[in-house]
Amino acid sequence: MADAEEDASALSSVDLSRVALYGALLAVMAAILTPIEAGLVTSFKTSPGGVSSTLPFAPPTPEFFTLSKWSAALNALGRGMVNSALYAIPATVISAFLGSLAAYGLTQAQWKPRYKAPLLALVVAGIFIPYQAVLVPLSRFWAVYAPLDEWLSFLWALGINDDYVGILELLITHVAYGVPICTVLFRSYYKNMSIEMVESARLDGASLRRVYRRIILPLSTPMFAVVLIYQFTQIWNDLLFALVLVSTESSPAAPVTLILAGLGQSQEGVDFPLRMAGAFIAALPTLAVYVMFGEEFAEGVAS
């Protein structure tokens, strides 16, 4: 009788136990999908009846229902997704490159432990430089000691606008930002790497460069999805270095987190179905390269 007793205890503690466990789950559920669920909800509503009408989580009724808010959105952020991707994907792309290499030689290079680590603690330190700190310096960079606009002169003379060189000072300044995070991440992922293979290559007469691109290189696919993640999501939703190199969202250059954030506003308020859509959509690539890594990413973190 006494062991029965026990084991309903045990059972019932264990139940208990899972319940709230169980329990604080969905409340971390509800939580962080219940303001997706309620931007949702809004962006098919009239503006602004169907705002004023309705409780800001309940779908809208068939009369307060459209789909022009989404239209009008695309029609809006178009242009600015397409300035996006020719700056994000080629810096992210980029960054992570040169990320890869420099954490490379900070590992399996044969360096004298004087000089590497000095050069270990710059690039770490490049990490915690907010942005904010460096607005006034990178204006003044790309105006005074780096004017694309007149070093490219040529290329405006063919009759591109020169209103794109901003695309390519926020491409440079992102390459630049994201090089140290990128090569902290590779080198903790190659510091635990076994070094096996690669002093066989080695034993075999490989060189640096040929041990990178035979061995180090394959094995890194895990590691390059996580960086590429990472990056992508931080250049393609920033809007500081936007407002800084770019200015203004009637800019031909002007990327879709620029053009969102003046989205909807007018003399007569925030058109907020309207900013709703906007926001779903420039959310969309970041979603879909989640997606397209989301396995390697998972062994990225992983390992």
Second form
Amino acid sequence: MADAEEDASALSSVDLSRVALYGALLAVMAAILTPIEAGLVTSFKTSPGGVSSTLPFAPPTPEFFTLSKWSAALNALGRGMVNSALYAIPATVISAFLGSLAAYGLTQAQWKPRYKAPLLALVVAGIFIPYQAVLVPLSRFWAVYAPLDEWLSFLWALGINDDYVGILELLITHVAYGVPICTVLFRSYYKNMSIEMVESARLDGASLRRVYRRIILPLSTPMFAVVLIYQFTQIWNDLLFALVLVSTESSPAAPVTLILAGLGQSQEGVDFPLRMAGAFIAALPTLAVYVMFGEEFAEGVAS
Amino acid sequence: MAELELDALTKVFQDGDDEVVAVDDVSVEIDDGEFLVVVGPSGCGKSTTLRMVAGLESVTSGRIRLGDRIINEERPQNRDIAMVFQSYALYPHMTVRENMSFGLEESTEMPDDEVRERVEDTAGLMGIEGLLDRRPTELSGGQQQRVALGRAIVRDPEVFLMDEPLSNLDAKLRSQMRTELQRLQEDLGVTTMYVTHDQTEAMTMGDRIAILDGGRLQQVATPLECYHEPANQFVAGFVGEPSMNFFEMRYEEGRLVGDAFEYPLPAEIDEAVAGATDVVLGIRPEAVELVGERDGGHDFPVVVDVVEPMGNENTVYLEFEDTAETLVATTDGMLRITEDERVTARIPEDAIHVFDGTTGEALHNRTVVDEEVASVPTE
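Since we've got the form predicted alone here, give me the form predicted together with its partner chain too.
Then the entire complex follows, led off by the chain already shown.
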């Protein structure tokens, strides 16, 4: 009896606004997932037959199904994945660490706010310098003022392809470009940290460096997750710097984005399944990073 | 362990183009093993003073001497001082054990097993041995407080600094910790500087109390001296609960004249007050007597306005007729007294204080004669 009444009241509480809300959410979800789904099913189709004879969102029929596009994409991109990882991972870690250190100096270290402010202004300005504006100075810098190519000639003598200087240049460039945003992200986090806790550690006998090492750094994990995910995605996906510093996809040092840009393009037409498979492979590492640091990421964003 | 001396300590903050004097020429000497409570209203400079001693705030002028070292320029980590903060400031990512070991690891070369032993001994002393492997977030406020104290004690520093360490505790726990802290300090014999805004803490805990107002030191003395012989009106009003009654009066040849009443002065007080024109008459609530009948010039007819029964005593607010002036009296808890009752209040001449109306300086304090101070009867 009572159950029936409850059921009735539960039904009446399903109001229209709720229905509309879920409807809208479903629509948004569809809008986001459809291109991904389309890309995924396309990557398993033969080309050009499979693409032209099936609907874009429909899975391939057995006769048009193939895994060869994935293996081809993997073959083409494998070298680029390794090259990208060679600079993206160190650049991410170094820029996050330097940003954290700089933010520590700008917040918890005791010096005059009068001197801190202009420095912070410079850092913030650094975030807003557009990539395009620095392309020419950047290539001139590496060619004329810091000819790493010449400095590292002993490495090339050891048999390492001298194209790999591009990887090193990308690494340093991305660190320099990433430090400002990392600093600002860490700064807001450190500003909310208890000042008394740091003071207490100072009184406990810890030097500025030890306070960073034993108090600040361990407490920064959530923010490191945010910064690592953000920076890694930025650096991994960057094409502009790669184009300027490495320039050709045929180079042994070509990053994955550079190879992906030309993948499946030929005079006969565009091989869409190959491009789709390549795009998924190139995106895998960024997804992996999200999955790895997801929990800390949520905590860091919430703070 | 050492004595701590503040000599003409001054702190000026720059606020844009303005200079704000937070601590103004404070000199006080704290003996080895002494418990000094620095007390004052918020913004009086007491925390700034403490932070200068800790090295967390730079010294504008003056000297801080610890034992035979001048520590003005010394970095906080080299001062051998432990501080307990109001927020406890525990390290949230460390267990209680790690929190307590941190200072020893950072400031000494002590081997690990000795650190462990010291931490466990101190935890035993503080009654937190069962919590050693927990993190601060898993502890109650009172337990966190104990950890914060333990973290300071375990280092066995030259000086303890405490910045309102009990103010985040509930009333019951606070009075418990007050007693415990006092006992601990006595056992350990470490020179302690304790900052609070709570005059009860100051009165009950300190060997001596230093009262600050507006960055200036008002008086340094034992709690009872501050209570009975305040240096000025500020001290008189700050120490004691309920506060001393004050009446603004004019001095006229042998008597004080105010809006509410006139008060004839006996010869010796008259002598001390003579020369002043505007004065403030002070009388502690417990010195006010309610008497049956008017008998002499120190008795005044008043109306009972509000009665606050406390059980052991009543706080009674008495109003002088036709004026807004109120006289607060504490009476015996068993005394039956009701609102709107007309009674006679006596302000005994041997219990009054007279302060200068402009400077606030004490012109006359009550005399505490030895016979009045009873000792505990012994067999």
